[in-house]
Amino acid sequence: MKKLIVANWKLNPTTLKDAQKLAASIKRTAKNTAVLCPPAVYLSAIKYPNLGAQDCFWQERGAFTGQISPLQLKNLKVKYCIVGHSERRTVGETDGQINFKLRTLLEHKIIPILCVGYGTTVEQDDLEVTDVLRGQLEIDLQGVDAAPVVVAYEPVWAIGTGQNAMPEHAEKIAIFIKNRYNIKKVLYGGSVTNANAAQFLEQRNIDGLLVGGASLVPLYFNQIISI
């Protein structure tokens, strides 16, 4: 079965030309399903079978300066949208706001990729981690049909640090999320590279990866989506 590999480009690259060159370098057909999530300013100019946004607002229209609505994303043929990333939570995004975003994305048939794992530490055991995730997911998924939602487990201490979680730990967390919240797909993210991706993808309950830095290097990302 194909895995879902999501490329989060974050605030990269700095020019449209480089963004288009990067997208053109990623395989259109591979063993797994690839989703590219470029900065919003590039979404209309990038051609790729599966496009994702890095965030959205929960209102369709109105006086919301600087925001991006799900209707605008839909018009650009965006299929996926990341919500709740730790870098958004760090600047004050709340679980209540994430819940609003999930609701409106699902209403407009855009698949949310819900990130959880903010507030975890490398010292915590599996039980302590699930306590943190429960506090997030109970609010994030309140009143939401969770079945279409993709959850990405991203322990915050692993993001951009070069220190990834153990695959066996990520597998246990994926099982917890699926069993408790009726989630069908769970991804792992956090210092994913072409060298360690296979260790996560071979886990039975990990359905894909959310890739940061390695998604900016076509050689590495093409290797990951072809595993």
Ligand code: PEP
Contents of the next structure:
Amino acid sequence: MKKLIVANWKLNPTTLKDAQKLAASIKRTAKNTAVLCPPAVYLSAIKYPNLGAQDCFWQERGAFTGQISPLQLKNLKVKYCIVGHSERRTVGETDGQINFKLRTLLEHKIIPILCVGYGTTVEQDDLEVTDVLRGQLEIDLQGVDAAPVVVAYEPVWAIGTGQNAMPEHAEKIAIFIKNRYNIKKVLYGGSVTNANAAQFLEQRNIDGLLVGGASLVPLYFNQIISI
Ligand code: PEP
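Now show me the form predicted together with the ligand; what you just gave was the form predicted on its own.
Below is the entire complex, every chain and molecule, led by the chain shown above.
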């Protein structure tokens, strides 16, 4: 079964030339579905079979300075959009806003990659984690057809820290999300590398990965998408 491997480039690289060079160095593999999510300013100039955005607004058009709409993304042939990343929640994004974004993305047939996990710490047990996730998912998915939504479980303490969650923990959480919310695909994200990716992909209910830092290193990301 093909896995969905999503590269979140965040605010990198700093020139279009470097972004195009990075995209050109990523394999076009049939083994898994690889998605590149460059900064939005590069989306129209990057060539790769599957592109995603890192965020969007919930209105299609109008007086919304600085925003990017799902309709604009659709017109650029963008197929996926990350929503609710912890780095956006940290600067004030709410679950209510995430819910609006999901609705508009689905209207435009863009697959949302909904990130959850904000607020967890390495010490928390599975029950505490599921409590936090319940609080997020119940609002994020309110009135939404959850079936096309991809959920990325990302423990905040694992993002960009070099400390990944245990694959068995991620598997348990993936089962919880699928059983409770009619979600078909769950990804794991948080310090995924070429060295640990296989352990997550071996889990039955982990359908792919959301990769930050390692997606900026072609050698590492090419290995991950070829597993
Ligand atoms: C992320 O960007 O969602 C992420 C998980 O980053 P990293 O792989 O660097 O931890």
